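Form predicted alone, single chain, as C-alpha cells, below.
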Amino acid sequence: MSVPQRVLDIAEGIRSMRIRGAGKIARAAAEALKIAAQEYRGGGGEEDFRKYMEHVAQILLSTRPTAVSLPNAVYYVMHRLEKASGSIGDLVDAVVAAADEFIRESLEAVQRIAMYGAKLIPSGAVVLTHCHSTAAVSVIAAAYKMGRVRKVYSTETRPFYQGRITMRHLLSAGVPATQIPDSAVRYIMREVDVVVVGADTITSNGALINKVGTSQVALAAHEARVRFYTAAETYKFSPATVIGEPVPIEFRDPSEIVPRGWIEAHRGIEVLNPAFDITPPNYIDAIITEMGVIPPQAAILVLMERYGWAIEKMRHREPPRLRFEETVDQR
C-alpha cells in the first residue's frame, strides 16, 4: 500500500518529537489523514480506499503511545469516514471536511480555554509553568493582558528543553518570564501564587498525564498550598480509561539524556528515560477546558458526553496497534 511521503514525514516528525505538544500532534495527525485522502492513487473501489485510510491511521497511531490527543484526532476523522458513503470522491471529501473541522475546533478550543483560564489567575500573580503547552501559555498570556500576571517562572523541561519554547512564546507576548532548572521548582514555589500546565492526557478519574516532572511540580504546589490548574482541550480526555485501559507511559531512548558512549563505557548501568508521569486528581484544583472550568471528578462526564460513541465501540473491539518501524517497512 503506497503511502504519500508527506504523510510518512509527519509520522516520523511525531515519533522523533520534531512535532511536539499534544495539540500540535493532534492537528498534524488530522492533516496527515487529509493529505493521505487527497493523494490517494489506488485503482480499487470504495473498500480499497477504506483499507488504505485504515493503514494510514495505524501508521499515525503507532508513533507515540501516551498522548491521547493523537488517537482522538485519528478516531475523529476515521469515524466520519466510517459513517460516510458514496463514491471515492465522496469519501475523500468526508475525510478532508472532518480533518479541517478538527483542526479548526482545536484552535478555537485554545481561545476559549484562554478566556476561562485567565479569570482564575489572581491579580498580580506569580505563575509557574512546566514544559510547553499552547493552551497553558494562552491562559497565562491572556491573564497578563488583563493585568493579572506579574511574573512567570518556566522550567527548562529536560531533556528536550520544551521550556525554552514556552519562554519564546511568553516573551513574544510581552510577559516577564524567568527560566529555571526543573530541580529548582520546590525552591521557587514559595514565590508562586498559581501553577498552570498543559496536558497530554486526562483520564476518566481526572488524573493528569503530562511531561515527566509535572507530578513533582504538583506535589510541591500541594505542599505549599499553591493552586494547580491544567489547561486541556477535551480531545485530550481518554475514552479508553473509561473501560479500564491504562495509559501507557512512553520510555524513550536513554541517549536523549546521557551520551551513548557513556552508556557503552559503563555497561551494566540502566538508564531510564520516561517521557511522562501521572499527577493524581487530588493534586489538581481544576481542569480548564473549552467547555468551562471543571473539577477533576467531572472528567468522566466530559468523556461520556463527547466520546460516548467511541467508548461503546471500544467495549466491543480494540484496534490493532503496529510499531512505526513495521509500517514503514511495508510502504
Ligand code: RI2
The other form holds:
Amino acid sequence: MSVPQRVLDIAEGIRSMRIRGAGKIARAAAEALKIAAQEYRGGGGEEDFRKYMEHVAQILLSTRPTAVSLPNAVYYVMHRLEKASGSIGDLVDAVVAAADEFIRESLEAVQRIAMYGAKLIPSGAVVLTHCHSTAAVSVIAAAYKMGRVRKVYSTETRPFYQGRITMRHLLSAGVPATQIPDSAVRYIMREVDVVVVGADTITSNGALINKVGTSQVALAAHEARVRFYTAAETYKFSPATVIGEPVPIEFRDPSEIVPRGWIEAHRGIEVLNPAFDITPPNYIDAIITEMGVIPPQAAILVLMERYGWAIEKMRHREPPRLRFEETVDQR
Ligand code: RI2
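Switch from the form predicted alone, shown above, to the form predicted together with the ligand and output its structure.
Following is the full complex, with the preceding chain placed first.
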C-alpha cells in the first residue's frame, strides 16, 4: 500500500520531535490524514480506500505513545470516515472536512484557554512554566497583555531544551522571562506566585501526564502553597483511561541525555530517558480547558460529554466482566 511521501515525512517529523507539542502533533496527524485522502491513487473502490486510510492511521498512531491528542485527532477524523458513505470522492470530502474542523477547533480552543486562563493570574504575578506548551504560553502572554505578569521563569527542560522555545515565544510577546535549570525549581519557587504548564494527557481521575519534571514542579509548588494550573484542550483528555487503560510513558533514546560514545565507553551503565511523568490530581488547582476552568475531579464529566461515543465503543470491545467469585479466586 503506497503512502504519500508527505504523509511519511509528517510521521517521521512527529517521531523525531521536529514536530512537537501535544497540540501540534495532533494537528499534524489530522493534516496527514487529509493529505493521504487527497493523494489516494489506488483504484480498488471504497473498501480499498478505507483499508488504506486505516493503514495511514496506524502509521501515525505508532509515532509517539503518550500524548492522547494524537489518537484523539486520528479517531476524530477516522470516526467521520466510518460514518460516511458514497463514492470515493464523498469519502475523501468527509476526511478533509473532519481534518479541517479538528485543526480549526483546536486552534480556537487555545485562544479560549488563553482568555480564561489569563483571568486566573493575579496582578503583578511571577509565573513559572516548564517545557514548551503553546497553551500555557498563550495563557501567560494573554495575562501579560492584561498587565498581570511581572516576570516568568522558564525551565530549560532537559534533555530536549524545549524551555528555549518557550523563551523565544515569551520574548516575541514582550514578556520578561528568565531561563533556569530544571534543578533550580525548588530554589526559585519562593519567588513564584503561580505555575502554568501544558498537558499531554489528562486521565479520567484528573491526573496530568506532561513533560518529565512536571510532577517535581507540582510538588515544589504544593510545598510552597503556590497555585498550579495546567492548560489543556479537551482533546488532551483520554477516553481510554475511563475503562482503566494506563497511559504509556514514552522512553526516548539515551543519546538525547549523554553522547552515544560515552555510553559505549562505559559498558554496563544504564541511561534512562523517560519523556513524561504523572502529576496526581491533588497537586493541581485547576485545569484550564476551552469549555471552562474545572477542578481535576471534573475530568470525567469532560470525557463523558466530549468522548461519550468513543467510551461506549471501547466498552463494547471490553471482554465481559468477571463474576465476583471469579475475581476473588484470581487473587
Ligand atoms: P502544547 C509537550 O510535549 C510538553 O509536554 C507540553 O507541555 C505538551 O506537549 C503540550 O504542548 P513534547 O512534544 O500542546 O515536547 O500546549 O514531548 O503545545
